[in-house]
Each structure stands twice: as C-alpha cells, then as structure tokens.
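The chain that follows stands alone, in the form predicted alone, written as structure tokens.
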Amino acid sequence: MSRLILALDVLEREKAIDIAKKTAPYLHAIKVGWPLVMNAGMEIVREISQFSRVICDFKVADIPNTTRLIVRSAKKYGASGIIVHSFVGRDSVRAAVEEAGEMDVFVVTEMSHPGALDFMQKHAEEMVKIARDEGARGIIAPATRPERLREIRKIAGELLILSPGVGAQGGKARDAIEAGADYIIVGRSIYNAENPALAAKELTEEIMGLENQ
C-alpha cells in the first residue's frame, strides 16, 4: 500500500487528468487545491476521483456554517477527504467533522514553509489537541522540520499524519517517516518531472524500502 500523496498543483485540466491517470497506481491519494479548482472548476475533483482518492486541500478557515457548506460541496463532488484549519476554533473543526460524515477531515497543525514559524508553530500542539478532541481523521505536519514532526507525533495519538514539504521544499521522505509521518505529500518533484509516473513510482519504492529496513 502506497504512503505517497501527490499535491497536484497544476493549472490545466487536461494536464491534471493526464498526470493523475499515470501516477495513480503509485499513490495513496491525490491532493487538489485552489490553483487547479479555480482554473478547472470543482468537476475536476470528480474526474480525478475516477483514478484515485481525492483530498480537497481547501484549508478551510471560516465560521462553522460556511465550513459546513464548503465540506458539503467537496463531498458532493466525490472527495474522500478535506483539509481545514483549526486556528479559527474548535467549533469550526467540529462542524467540518459533522458535515463530512464518512469523508476524512485533516487539520493543519503546522505548515511546511518558513512562515509557519511566525505564528503557527507556537500553537501547533493546541491545534493537534483540537483535531484529536473533535474527531478528525488526521493532521498536517511538516516534513521540512522532522524535529517538530516528532514532537507532534507524541501527542497525536491515533491521528494520521500527512506530511508535506518533501522534494522541492527540502524535506526528506526518510526523515519524515522516521519522525512519525504516515503519509508523505509531494508536489513539484512529481508533476514537474519529465516522467511523473516514474517519479511517483521511485518515491513509493523509496518509502516502501524504509518500511523494510
């Protein structure tokens, strides 16, 4: 079973579908964000879900009612998961989980870019606890800072950890897996590769090799 998630941050519908179809055999899921949806429309979620699970990386950060409407829309178009923020409060996370039903909710705790150090890192542990208390399926924690990932893993309990930042941002799959990540999120190193399917295959084999060591 693959532990690789593709962050498909391309803009063109045809390119997205082509990459999704070719890489899907080597993936656990495909993460679709605003860049693609704003250019191709929400129907792209349904189209890509023919090949792979789709996680809507909408980083929802709104009041509970608006959160419910966004989660409902993602579910309507066939998403298997959605990513939300928790800094807006536990009531919004609770609304997402309640509306999601069988769809997975993943809560951002600390992002992979340097700017996360300004505000997010100071409250990451609190956000992990909100995700855990409100029944989310998992959390987002950075592969770019394995030492932080290791600390977050200690308090995450049974929450899944999806870890972005491997590849173009400098994170290493080995470091993230060893620090406690369940799934690795990779974007540019796959979709900008000359052969995206081969890049996905090699990364999946690398992660599987770590499991067998």
Contents of the next structure:
There are 2 protein chains.
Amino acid sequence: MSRLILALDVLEREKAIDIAKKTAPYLHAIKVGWPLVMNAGMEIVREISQFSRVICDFKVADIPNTTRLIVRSAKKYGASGIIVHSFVGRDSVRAAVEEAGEMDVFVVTEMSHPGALDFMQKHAEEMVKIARDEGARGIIAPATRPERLREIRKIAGELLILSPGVGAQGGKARDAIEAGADYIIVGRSIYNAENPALAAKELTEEIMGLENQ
Amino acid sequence: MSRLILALDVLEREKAIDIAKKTAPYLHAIKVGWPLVMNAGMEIVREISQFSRVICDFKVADIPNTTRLIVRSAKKYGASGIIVHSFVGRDSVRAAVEEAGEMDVFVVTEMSHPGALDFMQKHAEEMVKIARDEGARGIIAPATRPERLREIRKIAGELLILSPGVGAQGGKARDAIEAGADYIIVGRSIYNAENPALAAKELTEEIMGLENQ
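Following the display of the form predicted alone, present the structure of the form predicted together with a further copy of the same chain.
Next comes the full complex, and the chain you just saw is listed first.
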C-alpha cells in the first residue's frame, strides 16, 4: 500500500489527467489545489476521483458557514479528503469535520515557507490539539523540518501526518518517515519527471523500503 | 460614489448574475467567494466583471508560489481585487501584492466568528502592519466589533478598511463608518431581500447620509 501522495500542481486539464492516470497505481492519493481548479473547474476533481483518491488542498480559512459550503462542494465532486487551516479557529475546524462526514479532513499545522515562522509556528502545537480534539483525520506538517515533525508526532495521537516538501524543496522521504510522517507528499519530482509513472513507482518503493528496515 | 460592497454568497449562477445586474448600479463592488466559483466556475468572475468591480474573496492562505498562481488566475478572469490572509506570513502577502499589479489586494486582519479569537485576534495589529508595509490596498475587519475597528483604524495608515458583518450578523453601518470603515460589506440583507436593488439603493443612501453628517 503506497504512502505516496502526488501534489498535482499543474494548470492544464489534459496534462493533469494524463499524469494522474499514469501515476495513480503507485499513489495513495492525488492532491489538487485551487490553481488547477480555477483553470479546469471542479469537474477535474470528479474526473481524477474515478481512478484515485483526491485530496482537495484548498487550505480553507474561513468562517464556519463558508467552510461548510466549501467542504460540501468538494464532497459532491468526489473528493476523499480536504485540507483546512486551523488558524481561523476551532469552530471552523469543527464545521469542516461535521460537514465532511466520511470524507477526511486534514489540518495545516505548519508550513515550509519562511513566512510560516511569522505567526503559525508559534501556535503549531495548539493547532495539532484542535485537529485531534475535533476529530480531523490528520495534519499537514512539512518534511523540511524533521525535528519539528518529531515534536508534533509526540502530541498528534491517532492523527495521520502528511508531509510535503520532499524532493525539489529539499526534504528527504527517509527523514520524514523516521520523524513520524505517515504519508509523503511529492510534487515536481514526479510531475516534472521525464517518466512520472516511473518516478512515482521508485519513490513508493523507496518509502516501502524504509518501512521494512 | 457608493461605499457598499455586496457579498454575493449565493450558489447558483443564474441567481448570482440576476442579483449582480440589478444591484450593481448602487454598489462599489461585488464580493464573490469559493462556494459560488466551485459551482459556477471562474467564468462567473468574468461575467460579473462586465458590469461591476469584482473582489475575489478567496482568503488565500498558502505559500508564496501558490498565492501567485491564484492571484494571477483571478486577475486573468477580470477581478478588480482579491482577499488574502496574512497569518501565513509576510512573504505570502508580498507575493500577492507583486503578482496583483493594478489589482487590489485586501488582507484579512480580523474575522467575526468566535474562532477568530483563538489565534487571529492576538496578531491583528501585526497583520495590519504587514498589509501596510507590503503595499496592500486595504484590510478586512468586521463591523461587529467597532471598538476593535477603531483601534485598527489608528494603525492602518492609508489602507482602506472593508467591514463585513453589517445586517444579518448584527453589525450597524453607522457604527462601522464612525469607527473608520471605508466600505461596508453586506450580504443576506441584500441578496435575500424581496427587492435586492431597492435594498442596495437604500443602504447606499444610508451610508452616504452618514458621510454628510
């Protein structure tokens, strides 16, 4: 069972579908964000969901009512998961989890860019606790700071940890898995590869190898 | 010149276009969010922009690169403004302003729901300063807490203040304007009115009356 998630950060519908189809056999899920949806419409979520789990990386950061509407729409189009922020507060995370039903909610607790140190990192532990208390399925925490990942793992309880930042951003799959990540999110190293399917296959096998050590 | 912004929080394309056309003469701009775009596609932004300024209330809360892609797309579809979060950090706000060019960037500094007290309100002043330093056009701060609005006005400098929360959420246009808001954002009281155009006209005249006092 693959522990690899593809961040499908391309803009063109055809390219997205092509890469998604080729790589899906080697993936746990495909993560789709706003730029692709703005360009290709929410139908892209439905199309990809025919052959892969789709996690909508919408980083929802709104009041509870709007959060519900966004979650409901993602679900309607066949997403298996959605990513929300908890910085906007406990009630918005609760609204997302309630509305999601069977769909998974993942909560952002840390991010990999420099600006994440301005406000977010100060509150990462509190945000993990909100995710845990409100029944989210997991959290998003970057592989680029494995020492932070290790701290977060300690308080995350049953929450899954999904780690972006492996590959082009400098994070190592090995470090993230060892620090407690459950799934590795990889983008450019797969979708920009000459052979995306092969890149996904090799990465998945590498992660499986780490598990068996 | 109207200082009223309609929060067009409906989901159906036809209803959105109908209300937008009828109310546009009495508005400064129309604010459109993700739920409508998910349902009707980004084309809705282009359609409404034919007869009104459109502010994309996307509450962008992502890394700088993804922020750029979202801002670029909103601009391509004819938006006159976009709303972004600053809790994700200064670099993301900077990326939005750089990418926006002539388009206005508005930064969320406070929100009206209870969860906004969990983390955001603690950092409101710092987020206003980021908006100011990075050249945003304005900030979003709710009319439901006029005492906070007054504090924010003091440090906001040249930034415009757009205040949601008037009407169904309990905020008063008078309180918000007196506390320093430049524009009032109203949703349900207009789009759920029996005559949305009349509701918009009366509200705009009420706000103009306040200015002249």
